[in-house]
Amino acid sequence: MHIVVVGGSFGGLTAAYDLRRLLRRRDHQVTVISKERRFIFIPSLPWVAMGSKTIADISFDLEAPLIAKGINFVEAAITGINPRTRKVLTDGTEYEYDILLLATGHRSANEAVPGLGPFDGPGHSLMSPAEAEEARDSWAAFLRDPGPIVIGCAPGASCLGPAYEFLFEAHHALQRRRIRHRVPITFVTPEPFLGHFGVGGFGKARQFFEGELEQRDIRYFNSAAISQITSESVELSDGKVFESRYSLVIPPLAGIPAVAGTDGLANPKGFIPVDAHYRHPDFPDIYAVGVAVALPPVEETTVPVNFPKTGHMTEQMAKIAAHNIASDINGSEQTTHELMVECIMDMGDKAAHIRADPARPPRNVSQMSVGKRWLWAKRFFANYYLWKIKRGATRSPKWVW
């Protein structure tokens, strides 16, 4: 049997390693198709944008580790999927599958707001390595001639954490250069309150983040709908206009064209519906995990805020899906569980450790701890995870990192 995994990031790599461990090699073939040759630790992209890390520092080549585990590797972008003939299409090549797992990630829906960038407009972003590098180069130029900046998220965004991290890191960097007084900072978010993060908030996060921004003299606007970004300003739908020489705005996301363009596979935004086992409801031989999956928001808000799909959540989805694919093949019992979220947010001179279980309220666990020790922990974990995943060490207790 041939299992094809599309995607070489958190979801695809975790699923491929688990499938290879759970299925006998002589009977089952596992192939990873990835448009990227390197695994990149996406949570470290804010560090790339600030110039403290390079892409090489937070990545490794995929081919050798996968081949060493008995997994085929194909470096290619998929151009289409035919669920009825069970084929994945790339430029000039077709790959037949018995079971398909899609961990295809996202595209930035920059068409949602005029000016979202950096390659479609003057705004900056952190949603890909190329965007983080562009943000870094533009930030270095900005520092030579500083002025007002706006940081935030567009309506419908789901990946809100990087905006907060860049906000705190930018403030810290400006203070260290003793030019913070020359840079008014405005934070603009569609969240109904600070610390909502698309999960409805947790504990006293609202009070904490309000206090942290106020202490840093950062203006913030909740339930804010950015309507346009220009090279000189950020405009809101209610008529507010903020002068800005550097505007970093996280966009809403959508499914990649090959998925969105496959009849019956995805919803109108290009995300893939799945059941509790991460299996497609209409194509039982297709599974999906990660950002590619359609997950509803936790609540309706004045300005849309979508449910996040972090690397940690993606890894959980991948482990569940891999277990269920193997169970389907081997005739054993399937499994599922509620997603939980755990992350460490860099705040410049310290960090916040956040844990919510389950991710959707109400919760059994809702914890936040703050201190410099968590900044050290975040730096250690980034290196540890790269070491771990490169070696295929995806065994972990209770579905966590």
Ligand SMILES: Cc1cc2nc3c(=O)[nH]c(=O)nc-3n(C[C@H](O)[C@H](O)[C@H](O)COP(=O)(O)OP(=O)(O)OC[C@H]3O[C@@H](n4cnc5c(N)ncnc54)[C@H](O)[C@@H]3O)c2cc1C
Second form
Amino acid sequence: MHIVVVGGSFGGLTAAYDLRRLLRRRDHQVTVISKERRFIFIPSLPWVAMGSKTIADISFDLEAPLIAKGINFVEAAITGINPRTRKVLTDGTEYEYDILLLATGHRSANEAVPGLGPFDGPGHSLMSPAEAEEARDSWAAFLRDPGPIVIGCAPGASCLGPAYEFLFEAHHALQRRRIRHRVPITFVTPEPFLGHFGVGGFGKARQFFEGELEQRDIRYFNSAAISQITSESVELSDGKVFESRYSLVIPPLAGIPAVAGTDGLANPKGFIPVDAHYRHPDFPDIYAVGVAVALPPVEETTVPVNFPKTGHMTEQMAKIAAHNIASDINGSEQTTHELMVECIMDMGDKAAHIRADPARPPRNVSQMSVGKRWLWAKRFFANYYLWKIKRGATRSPKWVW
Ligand SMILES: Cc1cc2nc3c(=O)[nH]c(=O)nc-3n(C[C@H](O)[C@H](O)[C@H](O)COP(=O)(O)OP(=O)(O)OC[C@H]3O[C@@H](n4cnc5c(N)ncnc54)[C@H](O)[C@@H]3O)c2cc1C
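I would like to compare: after the form predicted on its own, may I see the structure of the form predicted in complex with the named molecule?
Every component of the complex follows; first up is the chain already shown.
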């Protein structure tokens, strides 16, 4: 059998390595197709935007590690999928599959708000390596002539954590340069309350984040719908206008065009519906994991906030899907379990470790712990993750995400 995995990031790599371990080499081939030939540790992009890391520091070339594990690697952007003939299409070549696993991540839906950027408008972002590098260069220019800034998330955003990280890191960087007094900071979020994060909040996150922003003299607006970003301002749908010389706003996400454009594969936003086993409900030989899958929001909110599909959740999905693909082939039991969320948020001078199990409330575990030690843990984990995924290890210790 030929199992084709599209995507060489958290979902694609984890699944490919697990599949290679679970399936006999002489009977089954595993091929990873990825547009980007490097694995990039995306959670470190806020550090790239702040100038403390480069893309080279947080990435490695995929080809040699995959080949060493007996996995074929193709550097190519898929342009479409034909689920009926079981083919993945790229510009020059078609790849036949028996089972397909899609881990293709997202497209930033910048069209949702005029001015979302950076390449479509004056807003800055850090959802991709190129955007994080642009945010870094513009931030360096801003520091030479500082003024008011707005940081936040657009309506429908799901990846809210990086906006908080950039907010805290920006505050910390400005304080260290002793220019914080020249930079009024406004935080704008569609969340019904701070610390909601698209998972309905956890523990005392709301009180904690309100206190932390107030402590830092950061003005915040929740249930806020950004309606326009210009080079001098950020506007809300209720008429509020905030002056801003540097606006970093996280966009809502959508599925990639090759997936969104395949008839019957995706929902209107381009995300792929899956069952509890991460299998497509209509195409049983297609599985999907990570940001590419359609997962509903935890609740209806005044301004839409979507469910985050974190790297840690993506890993969990990929492990379940790989197990189920191997079970399909070997005729053994399928598996599934509820997703949990665990992450460490950089807050500039300290970090918060968050653990919510399951990710959707009500929960068995809702924990948050804050301190400088978590900042060291986050830095250690970023390097450790690169080291271990390069060697094909797909299990993470429990305390680190
Ligand atoms: C700034 C930022 C900070 C984050 N911080 C955290 C954090 O602290 N903790 C956490 O758990 N999560 C975090 N996340 C979320 C985490 O990065 C994602 O959950 C994770 O990257 C999802 O992995 P994925 O494999 O689904 O997709 P992605 O990482 O988006 O990868 C998609 C893959 O598909 C490939 N691809 C895309 N289009 C094509 C195509 N047409 N053809 C072929 N290949 C294609 C790409 O090259 C890439 O290899 C953060 C995200 C961002 C943006």
